[in-house]
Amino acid sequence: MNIAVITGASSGIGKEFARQMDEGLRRVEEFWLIARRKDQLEELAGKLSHRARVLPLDLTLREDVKRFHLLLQKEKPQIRLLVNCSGYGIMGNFAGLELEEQTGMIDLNCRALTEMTYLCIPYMKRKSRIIQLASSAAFLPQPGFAVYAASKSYVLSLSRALSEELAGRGIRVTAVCPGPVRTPFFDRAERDGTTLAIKKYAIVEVDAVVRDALRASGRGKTVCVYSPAIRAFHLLCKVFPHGWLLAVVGKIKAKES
C-alpha cells in the first residue's frame, strides 16, 4: 500500500499540505494524518477524496511514537511522501519564558521530527520524498525567538545532510523555509512577545507556500525558500556577517518598542 504521512495535519500548513496533496497525488492510496486533535483530523479526513487514516498522536510522548512505529511494523506500507509539519514557537526573552515550553519546542521541532524521519525511511523506496518544515528563522539567530530559531536551524541542517545521504537511494529531501505565513501559528507564538513589525509586511498565504513547496520537492530541490522578500533575506544572511545583521535587527526592535 502506497501512503503519505503528514504530521501536524490538524491545522495550518500541515492541513494545507493534505488538501493540496489530495488533489495532486495519484500513486498514493491512503493518507496517514497525525496530530493531537482527533476531532480536527476527522473533519479533515471527511473532506479528502483519498482514504485517510486518523492517528491522534502526541509526538512529544514516547509511547505515542512507539505506537506509530508498531503500526509501521504491522502494516509495512510503502511511504511515498513524508511531510513533517508538527511544531510550534514561543516568542519572548529566553530567561523569561517557561523552561518546559522551551524544551517542548526542542522535543517537537527537533526530536520528534528526527524520530519520525528515522522510522519512516526504511519504508521508503526510490522516488519517495521527504518534506521537512523549517523556517526562514533558520537563517539567522533570533533574539526573542531564540529556541525556535535554533530548532529550525537544526531542521535545515539535518535535511540538507539527509539529502546527500539518501541521494543514492533515490529519496529526495526538501527543507521548506518560509517567512511569516498566515496561519494560527502566531496565536500561540505571540502570547509573551511580538515579532518585528517589518516581518508582517512579508506575510504570505499558506496555499502559496505549500504549492511552492510541493513543486520544489517534485523537482528535487534541497531547500525551498518562498517569496522574493524571504529569498532576499536568505541572501543577506549568506553575504553579511551575522553579528552585523543582529545589530541592525536590535536597532529596529529598539525603535519599535
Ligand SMILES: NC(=O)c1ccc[n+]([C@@H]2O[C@H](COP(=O)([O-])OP(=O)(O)OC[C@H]3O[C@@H](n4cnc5c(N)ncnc54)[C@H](OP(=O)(O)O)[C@@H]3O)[C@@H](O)[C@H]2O)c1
Given for the second form:
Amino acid sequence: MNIAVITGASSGIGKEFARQMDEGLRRVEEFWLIARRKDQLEELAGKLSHRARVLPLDLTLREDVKRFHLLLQKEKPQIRLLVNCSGYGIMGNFAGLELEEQTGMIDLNCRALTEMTYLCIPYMKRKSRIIQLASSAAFLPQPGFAVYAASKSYVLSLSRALSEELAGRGIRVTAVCPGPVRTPFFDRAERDGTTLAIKKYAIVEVDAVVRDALRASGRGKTVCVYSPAIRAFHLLCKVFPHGWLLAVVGKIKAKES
Ligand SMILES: NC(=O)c1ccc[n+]([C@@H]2O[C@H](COP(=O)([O-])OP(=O)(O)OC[C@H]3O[C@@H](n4cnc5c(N)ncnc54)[C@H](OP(=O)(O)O)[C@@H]3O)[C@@H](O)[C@H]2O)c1
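Requested next: the structure of the form predicted in complex with this ligand (the form predicted on its own having been shown above).
Full assembly next; the chain just shown is listed first.
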C-alpha cells in the first residue's frame, strides 16, 4: 500500500499539504494524518478524496511514537511522501519563559521530527520524498525567539545532511523555510511576546507556501525558500556576519519598543 504521512495535519501548513496532495498525488492510496486533535483530523479526512487514516498522536510522548512504529511494522506500507509539519514556537525572552514550554519545542520540533524521519525511512524506496518544515528562523539566531530559531537550525542542518545521505537511495529531502505564514501558529507563539513589526509585512498565505514546497520537493530541491523578501533575508544571512545582522535587528527592535 502506497501512503503519505503528514504530521501536524490538524491545522495550518500540515492541513494545507493534505488538501493539495489530495488533488495531486495519484499514486498514493492512503493518507496517514497525525496530530493530537482527533476531531480536526476527522473533519479533514472527511473532506479528502483519498482514503485517510486518522492517527491522534502526541509526538512528544514516547508511547505515542511507539504506537506509530508498531503500526508501520504491522502494515508495512510504502511511504511515498513524509511531511513533518508538527511544531510550535513561543516568543519571549529565554530566561522569562517556562522551561517546560521551551524544552517542549526541542522535543517536538527536533526530537519527534528526527524519530518520525528515522522510523519512516525503512519504508521508503526510490522516488520517495521527505518534506521537513524548518523556517527562515533557521538562518539567523533570534533573540526573543531563541529556542525556536535554534530548533529550526537543527531541522535545516539535519535535512541538508540527510539529503546527501539518502541521495544514493533515490530519496529526496527538502527543508521548507518560509518566513511568517498566516496560520494559527501565532496564536500560541505570540502569547508572551511579539514578532518584529517588519516581519508582519512579509506574511504570506499558506496555500502559496505549500504549492511552492511541493513543487520544490518534486524537483528535488534541498532547500525551499518562499517569497522574494525571505529569499533576500536568506542571502543577507549568507553574506553578512551574523554579529552585525544581530546588531541591526537589535536596533530595529529598540525603535519598535
Ligand atoms: N506559520 C508560520 O509562520 C511558520 C513559519 C515557518 C515555519 N513554520 C513551521 O511550520 C510547521 C507548521 O506550523 P503551522 O503554521 O501550520 O502552525 P499550526 O497551525 O499551529 O500547526 C501546528 C501543528 O502541529 C501539531 N502539533 C502541535 N503539538 C503537537 C504534538 N505534541 N504532537 C503532534 N502534533 C502536534 C498541531 O496539532 P495538534 O494541536 O492537534 O496536536 C498542528 O497540527 C511548524 O513546524 C512551524 O514551526 C510555521
